[in-house]
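Starting off, we have a lone chain in the form predicted on its own, written out as structure tokens.
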Amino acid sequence: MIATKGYAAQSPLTDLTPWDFNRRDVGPHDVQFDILYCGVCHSDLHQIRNEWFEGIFPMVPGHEIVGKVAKVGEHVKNFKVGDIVGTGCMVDSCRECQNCKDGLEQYCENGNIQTYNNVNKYTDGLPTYGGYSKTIVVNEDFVLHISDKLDLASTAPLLCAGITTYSPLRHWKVGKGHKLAVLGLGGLGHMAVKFGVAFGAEVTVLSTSPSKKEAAKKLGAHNFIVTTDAQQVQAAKGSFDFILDTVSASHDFPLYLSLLKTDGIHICVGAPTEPNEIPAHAIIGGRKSVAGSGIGGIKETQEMLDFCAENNIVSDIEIIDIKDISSAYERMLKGDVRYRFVIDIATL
């Protein structure tokens, strides 16, 4: 076993504190990499607090992980010591179901293995621990190459916030000639704006906060609508081909669906803790669709990282000391971050 240090929640009622634990030894197909940076995702807080489901404690969060390879297994061919690599939201899957064979490991029919707060039933049967830690061991098939063209700290959030927005935009072929609305301008939303613009769509940010207009334009958004302004909402009705919904709180679906054109698609990537209501009449008129999307598969995530390297796209971040994680969570809940916290693991 490999002794390492991390930050863990011992229960849903406690703050994260230093915790020593063990990683598995490096197997024939494993890559061990020392972690340099780890992004802070809103889902980290959801899981620590048992807001989605009962967690496995102690819990070491973190699934936006960037580091440098320290050791590789004897059968590993695509990675070597010293490579800069990353791991996102999952570290294994069954490899046998149709979705896995199609490169959709995120939708593994037998359940993918999450980077933390999960048990790896396909290998050792032990709990998984995430990136708020010094080192990690991951099967080579779930490790990603990261270009030296990219700022590493700013790349970390691409492994969740990036791929969560890139994947649906690619799946629905959003691009030139489309009008895309991005609902919410946070960690996910700001990446959706960057990708939407890069793909050639006309991008509008929908927000309840007028103060975010300047920031949206700086990110490249062509338009900005304050959704609490009835006049602006009325003027935008029936105007969008797609809405990419990044909001993780309950919101007014009929209002946003009214902004879609005929055959428009409202794509949910945010995960509210409370259910939303979608009246039938809100989608029947206009033959509108409500869809959902998770992260991308490994092949698509590598494609996204390569696209970002070629187009100089990274997340806008604030680097923090790991001892400040609790205050970072408090600020995140208030929306007081532009747009993603990233932990400098050297502070651990």
Ligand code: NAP
Given for the second form:
Amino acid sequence: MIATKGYAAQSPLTDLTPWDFNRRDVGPHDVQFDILYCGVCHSDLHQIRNEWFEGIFPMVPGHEIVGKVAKVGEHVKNFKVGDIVGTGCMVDSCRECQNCKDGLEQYCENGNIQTYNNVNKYTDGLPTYGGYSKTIVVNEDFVLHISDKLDLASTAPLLCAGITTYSPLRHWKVGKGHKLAVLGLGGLGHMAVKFGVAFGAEVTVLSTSPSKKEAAKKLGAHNFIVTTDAQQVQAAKGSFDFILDTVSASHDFPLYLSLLKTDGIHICVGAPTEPNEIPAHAIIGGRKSVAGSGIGGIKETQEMLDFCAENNIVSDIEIIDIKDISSAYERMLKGDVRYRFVIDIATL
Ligand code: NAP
Ligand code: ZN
Ligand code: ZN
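With the form predicted on its own done, generate the form predicted together with the ligand in the same format.
Full complex below, order starting with the chain above.
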């Protein structure tokens, strides 16, 4: 076993504190990398607070992980010591089901293994621990190459916020000629704006925070609508081809569905705890669809990272000391982050 350190929640009621634990030894197909930065996703907060399901504690969160390879197993061909790499939300899957064969490991029919708050049934049967820690051991198939063209700290959020917005925009071929609304301007939302603009769509931000207007324009958004302003909302009725919904709390679906054109699609990536009510009448008129999308497969994640390197796209971040993680969560809950906190693991 490899002894390491992290920050863990010992229960859903406690703040994160330092915790010593072990990683598995580096197997023939494993890559061990020392973590340099880890992004702070709203999913971390949902999970340490047991908002989605009963979690496994102690829990070391973090699935936007980047670092430098320290050791590789004897059969590893694709990575060498010193490479800059990353890992996102998954560390394993069955590799045998149709979805895995199709590069959709996130929808593995036998269950993918999440980077933390999961048990790795494909290896050691032990709980997985995430990136708020010094080092990690991951099967080579779930490790991504990161270009040295990109600022590393700002690249970390691409591993979740990036792929989670890139994948649905690619799947629904959002681009030139489309009007895309990005609902919620947080970690995921600001990446959706950058990708939407890069793919040629006309991008409108739908936000509850009037103070984000200027910043949204700087991100490249063409329009900004404050969703608490009834007049602005009324003027936007029936105008979007797609809404990419990144909201982390319960919200008014019929209101947002009314902003779609005929045949418009409302794509959910935000994962609030409470169920959302969608009356049939909100989608019957105008033949609208409500869809969902989860992160992205490994091949597509590499494609997204390469696209970002070519197009100089990274996340806008605020680097934090790991000691400040609890106040970062408080600020994230208030929507007070531009647009992703990233932990400098050297502070651990
Ligand atoms: P975040 O940085 O906290 O951003 C969420 C944004 O939603 C906020 O900045 C705020 O934007 C808006 N918002 C918050 N509460 C709202 C409310 N009550 N009504 C309307 N808007 C509200 O969170 P994130 O890290 O981007 O994650 C967003 C969600 O996606 C989370 O639920 C997370 O678990 C989920 N997620 C899903 C996947 C997936 O695979 N599908 C992957 C990663 C994360 P404004 O201030 O602009 O209104
Ligand atoms: Zn995430
Ligand atoms: Zn599978």
